[in-house]
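First comes one chain, alone, set out as structure tokens in the form predicted alone.
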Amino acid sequence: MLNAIIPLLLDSLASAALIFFAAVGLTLVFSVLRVLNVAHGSLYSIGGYVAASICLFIASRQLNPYLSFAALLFSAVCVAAIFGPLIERGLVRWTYGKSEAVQILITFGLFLILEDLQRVIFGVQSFYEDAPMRLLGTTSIGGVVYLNYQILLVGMAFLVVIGLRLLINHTRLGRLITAVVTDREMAQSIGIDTNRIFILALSLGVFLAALGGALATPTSGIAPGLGADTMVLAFAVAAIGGLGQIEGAALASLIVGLARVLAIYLAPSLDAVAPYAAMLVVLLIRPYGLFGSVAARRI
């Protein structure tokens, strides 16, 4: 009985982790810019590629193979600051104040120009290269042997919620995030660069997402396709936790990882259909998620 429990609840800790990384940025930007960014699982898939890309060339030069964890961060790094920058500036700032349907639609744009951009640069084959995941070994918990690196990806998750909450509530850039999340225009009215909050805020939630990709590459690879998955789960889970809510983001991220694992070692015909399963019920309890409320406004 130990030997079935221990790996499900190790898989679905991992799972967890890595629908996390792209539920918390989305949920992210749209606390602070009120924007919900329908591109955010193209840009998780984007991640992907492209530390799939700097893996397989440190590989083909037989560089130090050591070199794959820093590619990992890299190819996050160089996606929201290219990426970031120039979608809020070129895209999202010309939807504040309009309506959710008009940014939704936009972004949806913006969602189908990037997934054939990744077809045009990247092909339409699949990336994986699993270097990172082999280095780390394995470990026996309970007389199971489990792969090193799914542990990574747990703990990784877990600094990136305490690293948020400490960003918010203990950092001058934390304060100001704050301060125009609660009153946009008394914000700007005390002289706060607005701009440069949404500017900040959406690299933020684009590195998020591009490091939830790159951490994938090892596990499961990089797909065509990939993108929409990522982006339907991410708003599930936003659902779940209510939008808006980063522990709320972890607990539901939490709650559709274990859904899909439950789902994959007791039926597996139901995987796809399990995470949403659960948002609906969660839904029908609570209809603005377990974190959320009709007019509380925080992160």
The other form holds:
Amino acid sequence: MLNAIIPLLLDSLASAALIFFAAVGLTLVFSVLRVLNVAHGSLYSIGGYVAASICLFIASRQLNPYLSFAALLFSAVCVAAIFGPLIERGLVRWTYGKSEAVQILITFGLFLILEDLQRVIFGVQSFYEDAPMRLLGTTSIGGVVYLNYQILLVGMAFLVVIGLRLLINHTRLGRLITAVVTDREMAQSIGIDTNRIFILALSLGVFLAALGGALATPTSGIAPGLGADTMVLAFAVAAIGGLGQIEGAALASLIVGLARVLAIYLAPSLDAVAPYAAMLVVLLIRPYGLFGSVAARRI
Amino acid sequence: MRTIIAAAAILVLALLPVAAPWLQFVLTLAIAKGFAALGVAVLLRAGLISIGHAMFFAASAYGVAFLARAGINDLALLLILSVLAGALVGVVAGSFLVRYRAIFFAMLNLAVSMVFYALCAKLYGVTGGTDGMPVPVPAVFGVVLGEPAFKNVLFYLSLGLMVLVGLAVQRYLNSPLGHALSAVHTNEIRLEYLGIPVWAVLLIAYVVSAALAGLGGALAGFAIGRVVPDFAFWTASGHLVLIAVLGGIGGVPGAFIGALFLELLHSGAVTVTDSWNLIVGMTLIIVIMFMPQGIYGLFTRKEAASL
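For comparison with the form predicted alone, kindly provide the form predicted together with the partner chain.
Then the entire complex follows, led off by the chain already shown.
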């Protein structure tokens, strides 16, 4: 019995970690900018493509393979530095105060553009480079051989939760963000540069998405269509957790990860149904998500 | 004057496939998607954005495939039954979805449609999985036609339905029930004070919009000859909202103008480039930014409804 439960739990954790990276950025951006970024999944896959390209380059030049870990981080930083300010200044800024329909459609337009740009730049073949995963080797837990890389993923997800908590509660920037989230007009009127906060928040969201994509490539590779799949999964997780809730997103990732792995173990044909079914059940009972609330919204 | 323009436009549409036969499939599909976008536009009037209406589109198309498998082989019967099936799914989903507003309405529609999509894709034994199901050529009032003849009938049937159903929907939108939708958008609480049950207004609109999406799905199923789970994927729902907004949500013609514009843009773009989504995405952003009333808004002097 234990032999079945341990791998199940570890699988769920690793699966939850990857979903969490995709969802937490979405939820963060929503809580600060109040815009649901439909193109978020594309930024996840762009992070993956860039990381895979750099890793493949490292492998082809026979550079030190440990550089590929730095490459994963580096690609996420690059994607965030380029796309964060570009999207906020060029597109999303224009939709503030407009209806949800406009915001969703504008970012849907961006999603269409980014999906095709990837096809043009990276082609339609799938990218796969597992050097980071091979380097870390395996561990045997309870008689089951387990990939260390997946443990690293879970650790990284924990780091992100703690890091975001620290950022929001214990830094000046965090206080500014909280002020903007709580009352945008008041924050503006006491002289907080909300435009700068929005750019930073969106860039952070893009960074988390791209990091998720980069970290996912060594395990599963990357192919066209990943952006659309990730988007809807991140959406489900963010909604279950309560839009704008970081801990909510973490818990929701665990629920979705567990639901998915359980489905794979019990009814393999239904694995794709599990996350959406979980979202449906939670939203029907608590339409504002597990941690969400109707009136007050915190970050 | 507007009646004359509309009649002329429909006449041109009717004659186009005679001049350019390859357009017939494109136009049939455009009208089919126009119906579904019209469904989305009905809800947009109430400020409700559904990223899930492709589900009803797919449900009716699957409905046709299942009914045909069960031995029903009459075009009219298949259409009526499958639209009823779409509407029935709309009653079930709508009865709990109309309680929600804004982003939660959008998300729940997405959740429901993705459960539907995943089931269609995964239940291989029932739906054929990602291979989909064939939609055979049906008999038209007892007459068995060859495929080209049937496609002719289908195109003119779609065109006829576009006029008839379009007029009916126009009547609905101009009725007190239709005007109540805009009132939900602007001030829902005032509507409640007046003693109008908002949930009933919205449920009727939801079922109407599901039936319209279903009609579009059934026609598309016949035109393509196959239904696949991708009919219900969330990006398909996104495209339906896109068409509705592109055309302009103010009136019935908007949805069809948007669908025609997008399908023609598609068939034009694919001849030059594979990246037609790039073009569509840019067009969408430009239209929303600079023409909030959509393409139809260009032709109407009166202030049309916008987002």
